[in-house]
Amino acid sequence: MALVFKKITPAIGAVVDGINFAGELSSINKEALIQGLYDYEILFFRNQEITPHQQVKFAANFGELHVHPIYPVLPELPEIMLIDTHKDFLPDNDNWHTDVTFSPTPPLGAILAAKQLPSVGGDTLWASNTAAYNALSEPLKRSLEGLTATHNVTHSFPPLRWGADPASKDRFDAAVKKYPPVSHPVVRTHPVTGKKAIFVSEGFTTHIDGISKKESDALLSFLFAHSTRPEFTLRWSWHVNDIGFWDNRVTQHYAVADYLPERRIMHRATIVGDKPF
């Protein structure tokens, strides 16, 4: 059966069908899924209820996968991030963010699964990078070529937060250490479709290497404000067993944190990626 993409906004975004993610992945349906990624950023499956053995598997037909240094995981299967939140855990992730930019070789992808939802809310938004990129001026466009971002680890996962909890202080020192801040462009080239995408986030980017704060900040509070228009983006609202595989590369993702005192329980596989250019 051939896979059937839907597409959700003019920008970004397809529902997928015709597809069992608990079963193989044939060679074909790989290509369809790599084609989707690239045509539409990231792609949803309904109704995929899959064991995280069966997620890894299927994340890593396309690639090795990333073990994330501070978030927890799950013990048996490291490869799955586990995001848990409740009012004794409270999300992180209610910021526009581009998942572990922090990296010399952020993830190429991530494959999100949702396991136990609130009554209403949790929903998460994804914004195009590429579509925010294609529609600043083309004087702005040239303005940017060149330029380069700072990203900190410690932007996003603050001591406070995570080096404060003697269960995760270790965690996070090892992470803080392996990762120090780190340059990538402010315009990103995808690597195989030679699109050109913003690639700076709320969640981790800090500066713009070379000019000064003043200008730094007047110039990341417009393209933070820009690529997040509601023109680039859409807002997915999860059911139980939902799946979200978004091309990391030239997208970013906010999780509404509007559920509290419920809990919303997600699995992560995320997909290892390349230094950008």
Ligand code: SIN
Contents of the next structure:
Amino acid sequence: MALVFKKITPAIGAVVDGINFAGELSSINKEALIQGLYDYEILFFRNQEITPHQQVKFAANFGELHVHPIYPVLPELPEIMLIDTHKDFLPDNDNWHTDVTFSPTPPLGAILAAKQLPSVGGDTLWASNTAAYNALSEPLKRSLEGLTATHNVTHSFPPLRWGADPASKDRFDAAVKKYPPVSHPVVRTHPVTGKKAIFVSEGFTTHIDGISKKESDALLSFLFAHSTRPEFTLRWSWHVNDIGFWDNRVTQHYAVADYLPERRIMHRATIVGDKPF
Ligand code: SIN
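Go ahead and give the structure of the form predicted in complex with this ligand, now that the form predicted alone is out.
All chains and molecules follow, beginning with the one already shown.
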């Protein structure tokens, strides 16, 4: 059966029917999903009851898997990042971010599975950085050409939390050493589609390189606000066993932290990407 893609908003997202994450992925469906990611940037799948091993196996169809250097992972399967948030382990992804841009080669994409949800709340928003780029005026697009910005791991993983907790200190120290601040283009080009996308986010971007702090602060605050305008976003209200699969090169996301003291558990498998240009 051919996959069916149902668009969510004009800018971003589709719900996909006709696939079973627990089964083998045919090459036809794999190609359809890759094309779907290019077209819609995030895909959602309902009623996918999968084990962590099945999630890893499915994600590995799309590339090598990334192991997060700081955030908790499943001890027996480190390719699964464990986002288990509650009153004693507070959410920290309630800011707009593109995953792991502190790396010289940020992930290509990620597959997120909802395992346990609060009675209400805990939604996630995604924004299309291509739609945001397309909506800029031509003179501003020209001004952004050639600019780079610095991304820093400690911006989203502050030493006061991750470096102070004995449970994460060693991995945090190693990650800070392994990932010094890195520059990426402010506008990146998708390596396959050639689409251009704004590539800064409040989660990891500290400043635009080579301009004054005042200019950088003003330009970044404009770009952060512009790229998350409601017109370029969707908001997903999760059900247990929903899965989201996004193209991390051209999107950013925000996990709403409105459910404490209730608990929310998500499993993320992240696919290695390449150097932005
Ligand atoms: C993430 O920030 O990668 C996960 C988003 C979520 O927990 O909804």
